[in-house]
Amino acid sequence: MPETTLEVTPALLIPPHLVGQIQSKLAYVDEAIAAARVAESGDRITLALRAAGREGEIEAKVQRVVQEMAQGGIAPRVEILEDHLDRPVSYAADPLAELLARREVYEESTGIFTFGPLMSRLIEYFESRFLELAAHFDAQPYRFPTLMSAEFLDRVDYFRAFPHSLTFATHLREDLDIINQFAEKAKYEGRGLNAPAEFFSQVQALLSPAVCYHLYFSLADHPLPDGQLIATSVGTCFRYESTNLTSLERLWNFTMREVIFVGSKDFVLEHRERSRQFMQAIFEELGLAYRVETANDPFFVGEFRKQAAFQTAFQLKYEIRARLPFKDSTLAIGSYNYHQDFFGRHLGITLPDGKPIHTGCTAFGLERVAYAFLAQHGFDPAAWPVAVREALV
């Protein structure tokens, strides 16, 4: 339990469009922070600390985050492509309490959940609807590993952009004494294993943070044979979010179904837009209240201002944000993305004319879609939209 509260007055007033972004980044400021809240007015930060005694040091770190993210920050112009947030819904409570009571979800550890039959059937059904999009484009199926190469992630600057969310894969070093010591003494103590860091190997792989990256890595250092490719895959993604791992809104590991486009700029942008148009009818059948708007990825502090502004200015990312009636808020359940020629340049993938390929993807977070659906329509199938009720009841 937190032992003390620290109130911080930021040296810079935090603008409204950065309140949520800065609050999420405060989870990574110091291990002593159990929770953080930025006032909507942007003039106060409240930290719950696990222990007292280092308040001055922690406040200095907080001020650094505010300075780097808020100084000179200009509110982006949000473009809304679709707005169906007023679509009728029949439920107003947080579904998590009911899911826990029914043992439909079980939290094994922070951000790690097991799902029961109801959630599993909903996830399977929603994925089948997203596969309609893949079939519409005759997307080629791919299967990707859960592990991802550290070498390739380095080539695409992932360590610079998203270091805070990485999950590392390692193993015991090939040393008889180390393996024997681990086998005899390893125990879970406090917040983790008691094994010393020197027992573990140097990191060569990480748990995959994204599905589409695997496809780009498989195409690296070669011309794209036909000049264009549409692929689809589903995979488990891992993004560590510290104290932001709350409810089913943010999971340490989650499942993404993606339809991926590789080719010329016009090819990728055309198919991204066709994806959005195709999905409108499906979301209407699902009775989903949502909005599609410009957004940015959760870049870390040092890269945030530059990269977020770039993404917004060039409309590289549109989020599908579903309404959560119980908290009068929205949750990103998917996105329509355009990466320009970033992966083509960094990975040496070229078109027949020698120019770097462009890439994009349409991605859906399956657990979030199921959670948002229950938040809007509840547990009584009689209140569900016809398409969902007929498929599952």
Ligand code: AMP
The other form holds:
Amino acid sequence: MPETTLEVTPALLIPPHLVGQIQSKLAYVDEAIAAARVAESGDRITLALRAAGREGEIEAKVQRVVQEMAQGGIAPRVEILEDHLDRPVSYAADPLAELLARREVYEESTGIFTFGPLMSRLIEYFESRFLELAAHFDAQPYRFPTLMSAEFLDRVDYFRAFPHSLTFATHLREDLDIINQFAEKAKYEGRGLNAPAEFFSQVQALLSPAVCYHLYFSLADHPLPDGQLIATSVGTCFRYESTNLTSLERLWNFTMREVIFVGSKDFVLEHRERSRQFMQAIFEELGLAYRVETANDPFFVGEFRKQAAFQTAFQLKYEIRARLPFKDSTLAIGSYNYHQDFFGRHLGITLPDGKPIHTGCTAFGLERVAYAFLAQHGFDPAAWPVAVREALV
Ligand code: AMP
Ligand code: ZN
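Since the structure above is the form predicted alone, I would like to see how the form predicted together with the named molecule looks, so please show that one next.
So here's everything in the complex, that chain up top.
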């Protein structure tokens, strides 16, 4: 339970386009922060603290985040590629309450949800529609592990860009005494296991934060034989979102279906665009109210300004943002990404002419698609768009 509230007046007025992005970073500023809110007006930050006594220190850290993320930043020009936000919807409540009441979702632990038959059928159906995109491109199927190599993540600078959301896989050190002590004494206490940090091994693997990276890693240090490849895979992804893990909107553990393009710049850009056009017809059949607009990845504080501006300026990321009628906002259910030759350069994957390959991917967050669909169309199949009703009822 929060003990005290801390109001902070940011030294810099937070511009509207950074209100959400700074708010989500405040979760990582101090373990005492239970919740953080940046006012829409950008001139006030309200923090709920778990304990009183360190307000000055916490405020200084908050000011550093604001400074680093907002100083000198110019508002990006958001390009809208498609706007179907006014598509008719028939539901106006947050589906989470109903899903919990029906035991359709169960929160096993913070950000970790199990899904019952309705959510599972919806997810399976939406995924089948995404597989139509994969089939359209004759994408080759791949199966990737849930664990991801720390060595490869280092090679692609992931630790610098997204350190806050990493989830590490570790195990007990190979030591008879440590394993025996753990077996005898391990207990879940308070907010976690009581085992001392020195019992655990060094980190060789993390839980995958994305799907397509596995493909690039598997192609590393070689020329790409035919100079191009289209692949598809589905995988469980992990992004630790701290106190932002408050509903089905943000999960620690979620599932992504990706269609991945590897080849020349023109090949990747053309397929990214063809993906968007193909999906436009499918989203119409699904009756989804959404829009597609330029966006940036949630880089951590120090990297944010430069990287986010670069991504937006070069239109490297388009998000598919579905309407959530109950809160008059939108939620990203997928993205169309172009990484330029970033992975080609860092991983030594080359085209037949020796130049680094380009990559891109179309990614769908399956739990979010189902959640956004229920938020727009509710639980009565009679009110669902025909295609979904016929497939599921
Ligand atoms: P991204 O690679 O960040 O564009 O992620 C692709 C898609 O995965 C997003 O558009 C979301 O639909 C989904 N996604 C990303 N992070 C989360 C999360 N924490 N919880 C649930 N879905 C997520
Ligand atoms: Zn991807």
